[in-house]
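Read the single chain below, which is given as structure tokens and is the form predicted alone.
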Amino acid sequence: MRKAADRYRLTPAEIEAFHRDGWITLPDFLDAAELAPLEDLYMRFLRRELPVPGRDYCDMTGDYHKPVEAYDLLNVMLPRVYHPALQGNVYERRAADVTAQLWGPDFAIDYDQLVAKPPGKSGAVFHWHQDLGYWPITPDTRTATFWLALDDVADDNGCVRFVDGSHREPELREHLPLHGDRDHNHTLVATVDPARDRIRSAILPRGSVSVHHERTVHGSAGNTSARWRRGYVLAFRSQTTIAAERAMGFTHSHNDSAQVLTAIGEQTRKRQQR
């Protein structure tokens, strides 16, 4: 049986594809009954019934100051930190099982995130990037980042698109701040060449997931449809890597100190110049 309780068994072809392409999709990861309580909490976060301080609730398109009702790309960082009752849910448990099949047992959740594009938000663009462009340098870059679809997602409502095999490139691609200064906007933009890169869309029915490596280039277009595009992210990394990040003062919060974020940006710049 492919799915049972906390297990989701991968096929050898899926494991091979993850390591070859840097991402895979897994159908029917959660059923309707498993999704319902998570969706309820998700919407309570978006409606701000569950408080999230500072920039950990923000519009990822770049304007941190406009009212919530006008947000294009709603972003909630670390919901399991701000609402601990979310911890240990069936999505986390099943994703942990898949991560162990991909990488082995010494992995844990590094961070979680809610990313939502309301209907008709053509400006809700998530620019091309590699997750490692946002993170500090650590020796172990193994990652399994899950993106759970709470809605049917396709190109018209801004599904995630991936550049096949980009995780195997020897260096990160150049990442530049969207507005020239990460203190004003956290967003970075990586270089992608549609003529050279093989780009594919992660088209997901509700309840399915994509899983990608932190070095895989990905992004998404705006939502031009009449339906939502809601994603629930879980990122697993080795426990040694997580401990190294925390020792640097890095938590994946947008509220991390400016000094920490500046140091990470300088690390990335030097790495790209090598």
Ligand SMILES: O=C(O)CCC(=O)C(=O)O
Contents of the next structure:
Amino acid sequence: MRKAADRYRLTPAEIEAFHRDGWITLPDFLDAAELAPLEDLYMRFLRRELPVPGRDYCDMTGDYHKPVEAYDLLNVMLPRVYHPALQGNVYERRAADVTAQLWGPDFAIDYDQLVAKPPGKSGAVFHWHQDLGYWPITPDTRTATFWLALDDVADDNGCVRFVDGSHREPELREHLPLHGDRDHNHTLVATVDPARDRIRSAILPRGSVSVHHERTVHGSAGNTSARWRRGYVLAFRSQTTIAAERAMGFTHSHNDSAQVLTAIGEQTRKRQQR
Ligand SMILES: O=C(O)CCC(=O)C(=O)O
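Output the structure of the form predicted together with the named molecule; the preceding block shows the form predicted alone.
So here's everything in the complex, that chain up top.
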């Protein structure tokens, strides 16, 4: 059986595609009954009924000082930390099973995140990046990042797009801060060349997921449609890597100290100069 309470069996072709392309899509990951309670909590976060401190509720496109009503790309970091009742939900359990098939045992959830584009937000662009460009250097970088679609997602509402095989490039691409100053905005931007890069869209029906590698270049365009584009992200890393990140003071919170974020920025620059 493909799917059970805590299981989602991958085919050998899916495992091969993850390692070859740097990402895959998995259909029917959650059914309607499983999605409903998660969607309810999701919307309570977006409406700010579930409190999220500081910059962990922010607009990923713009400026930290913009009023909430003007946000284009609503971003909630670490919802399972701020609302622990989310921990152990069926999405987390099934994604853990898939991670074990992709990478092996001893992985855990490093962070979760909600990324939502309201209807008609053409400015809700998630700039091209490699996740590893945002993270500190650790000996083991392996990651499986899940993106669960709470809406049908396609190009018109700003689905995620991936650059096939970019995770196999020997070096990370250059990442520049969107606003020159990460205190003004957290966002980094990597270079993508549509003439050279093979870009594919992760078109997903509600309840399906994409899973990507930490070095796969990805991003998304704005939402020009009349419907929402809501994603629920879960990232799994090895327990050793998570411990190493925490020892550096890095938690994936946008409230992590400016010193820690600056040190990571320096590491990224040095890594790119090598
Ligand atoms: O939601 C998006 O458009 C991008 C999400 C993302 O960058 C990620 O899941 O790593």
